Each structure stands twice: as structure tokens, then as C-alpha cells.
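Presented below, as C-alpha cells, is a lone chain in the form predicted alone.
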Amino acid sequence: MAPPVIQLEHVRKRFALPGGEAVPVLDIESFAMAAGEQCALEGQSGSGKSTLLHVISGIMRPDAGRVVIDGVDLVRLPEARRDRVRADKLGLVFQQFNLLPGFTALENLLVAMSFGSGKADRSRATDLLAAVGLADRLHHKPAELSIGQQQRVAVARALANRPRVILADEPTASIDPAHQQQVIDLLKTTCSEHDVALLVVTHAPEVAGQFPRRLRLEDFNRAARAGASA
């Protein structure tokens, strides 16, 4: 079996409510994805899975624990190291799109590519713009798009620089049943051909039952098997 190239040993996450409080969030022992590998992941709303997302990505550090990215341990980097890991290595697409609003589909991709130990590439990021079915929106800003083809371009954009890994909050949960399909089909064939790991958080069972793994995060977060029980 290939070497994992996302590894999260005893990570632990606590969240403070306003009266100081430490709600338990994730508490993992291990979890691990194999390069290639292709993973959905369903849970109860409010059970970690986007908190999960951040850990990974390292955006947000856990309290504990190690989070090993492709050899790297992100929770031992500065911010800086972390980010350069995450442009290298990770494609992220988040409920929040974040597209820079004064910048078109295109330099949305072309931006991203730039925070990259890769050259942008001008003839890469519009093919991937037209995979996902808008090579005729290349030069519209985020408010001339609709939200579904926004977050089209936040998928792209997540493909720009080659990662190991892409991580995908609810990837479908905006776009209209027609290009549903299309950005499942784009980012499993994408991982495939390039031994990407894909981990997808989804509510849908109709996206869920395309992958060859799927899990619910209550199977290996104990923080969200309380937070049920309770």
C-alpha cells in the first residue's frame, strides 16, 4: 500500500463558549489517507467535519496531536512554512469560496498559482476553467457569476497547483444538478490520473456512494460520538 499521505495522530481540538467552557470538538487517535486514495465523509451537523478540513489544511492548529501532510508535520511549522505547504501541496475548496472579488475567474487561478514553487500558468488555468464548464466566463469578476459558478471556480482554482491532496467542503451543495456531476466527475478523474488523495465532506448520499471510502466522522472522532450521545 502507497504511504499515507495525510496522517493525524491523537489530535485534539477544543472550542471555548462564551462562558469559558471547552467544548471538545475532534479527538482523533489516527486517521490516514493513502496517495490516490478518494474519501467522502458524511456526519451530523456541528460534528467537526469542516473543523476537520481546517486541522488538515493548517489552518487552524489542533491542541495536540501531529498532522503529517506528505512528510510534513504542519502542526511543528511557523504560519509562513505552513502556508507555503499549503499552496504546494493542498487544493482546498470551502463552503466560503474566497475568490478575490477585484479579480476575474481567470487571475482568481492565476493568483493562486503564483503563492506556488510553480511558474502561473495562463494556458493551464483556462483549461481548467473550461473543464468545469465555463471557458466563456473567463474574464467575469466573482459578482458577475452566479454562486454555483463561483464555487466552480473555487474548484479549479483548487486543481491550479498539482497538489498531493485536495480537500473539499460540500463541493456540490451550490451548483445546479447539471454541472453536479461534472465537478464530482472533474475532481475524482483529476485525482485518479494524478495520485491525488481526495477527501469530500457531503451531505449528499447520492455524492457519498461514488467513493470507494466512505466514512462518517463519528466512526473515528470520539468528540462527535459524545457530542450524539449526549
Ligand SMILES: Nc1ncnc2c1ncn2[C@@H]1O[C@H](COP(=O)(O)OP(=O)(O)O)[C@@H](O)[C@H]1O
Contents of the next structure:
Amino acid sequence: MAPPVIQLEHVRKRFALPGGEAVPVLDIESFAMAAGEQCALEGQSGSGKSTLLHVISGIMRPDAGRVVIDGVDLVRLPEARRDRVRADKLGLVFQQFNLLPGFTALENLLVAMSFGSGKADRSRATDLLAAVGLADRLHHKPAELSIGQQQRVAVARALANRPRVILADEPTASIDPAHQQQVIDLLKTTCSEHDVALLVVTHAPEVAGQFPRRLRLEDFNRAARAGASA
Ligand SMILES: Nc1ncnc2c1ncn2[C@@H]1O[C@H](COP(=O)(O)OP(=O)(O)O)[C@@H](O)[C@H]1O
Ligand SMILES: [Mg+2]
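Starting from the form predicted alone, produce the coordinates for the form predicted together with the ligand.
All chains and molecules follow, beginning with the one already shown.
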């Protein structure tokens, strides 16, 4: 059995409403993914999918529990170390692509590489952008790219530091159909080749159906079940 690269135990997260009332969003006894495993995550809008990805990535601290990434418990780490673990071990593709607006596509990858332990590798960055069909857009800034092209830059950037895990939050939601399959294929192929665990949130059954493991958040998040029945 491959060792888990993602391991959550007893994770809880609540959000405070303006009135002060705390609403539970995550209540997860355990969740794990093995090295190289590929998994689609579905669930109703508001069931906590994005929050779960933020917690796994260490961007958001849970109120309780353990979040272990490749053997490192993110919850206990000081912020600077957590940022370094995220840069080295995790590739992120979020709904808001979070590209740096003042930098070209190529520079966005080089900056991501500079946050990791490796060195910024221009030829590898160029290859990654070519692999998502952007060989002729290397020197365009995000505002000069279509939404779909920006999303493809975000996918290429997620792969930049040879991560152990890629977390993708609806990565094809804003991409034209011609490129949706290209992005999914790229994520899946790259993750297979490099034994990277891939967790993709999606609303599209035709996307989820391509994954060997398919989960609904309501099935392992008690807070979402409680919310649904309230
Ligand atoms: N920063 C926040 N402050 C307060 N409530 C939040 C915050 N982020 C998310 N929520 C709430 O948590 C719930 C889950 O949100 P989210 O994880 O974005 O769901 P999903 O991605 O499954 O649609 C929603 O009810 C949302 O309104
Ligand atoms: Mg979401």
C-alpha cells in the first residue's frame, strides 16, 4: 500500500456569522489519499468543497484536527514553514486563478518556481505552458489572455514545482469545451507520470466519471449532512 500523502483526522471548521453565531462547515472524522491516487470530489454548492481544499492546502487553519501532507502536520507548523511546504508539495488550481496580474504567463511560472526549493527553470516553464497549448502566449499578461487561457496558465503553474499533490477547484468551470478535456488530460497524465495525488472538485459528471475514485463531500462531512437536513 502506498503511504498517504493527504491525511485528515478529526478536522473541524466553523465560520462565524456577523451576528456571532458559528456555523459548522467541516466535520470530518478521516480522509486520506495515497500517493498517485486520482479522485473527483462532488457535492452540493455550499457543502464545503472549497473550504476543504483551503484546509488541505494550509491556506486556512482548521479549528481542530490534523492535516498531514506527505508526513508533515500543517496545523502545527509556523506560517513561514507552512508556506514553504505548500510551495514544495502542493500545486493549486483555484476558482479564482490568483495569477499575478503584472507578470506574463512565463513569469507567473518562474515566480512560483522561485517560492519552491528548486530553481526557476525557464525551459521547463516554457514546456509546461506549451503542454497546455500556450506556446504562443508565453509573454502575455493575464489581462491579455482569455479566461480559459488564464485557467490553463494556472494549471501549468500548479505543476511547476513537481508537487506531491495537486488540488483543483472546478478547474474546467470557465474553460471552453474544446479545452476542458485537454486540461483534465494534462492533469491526469502528469499526475500519473509523476505519482502525484490529484483531487479535483467538479460539478461535471463527465469529468467526475473519468476518475477511479469518486467522492461526495456529504458522505464524509458530517457538517454538510447536518446543514442539508436543517
Ligand atoms: N470566509 C467565510 N466566512 C464565512 N462563511 C464562509 C466563508 N467561506 C465559506 N463560507 C461558508 O461555508 C460554506 C461552504 O462554502 P464553500 O466551501 O465555498 O462551499 P462549496 O465550495 O462546496 O460550494 C458556505 O455556506 C459558505 O457560505
Ligand atoms: Mg467551491
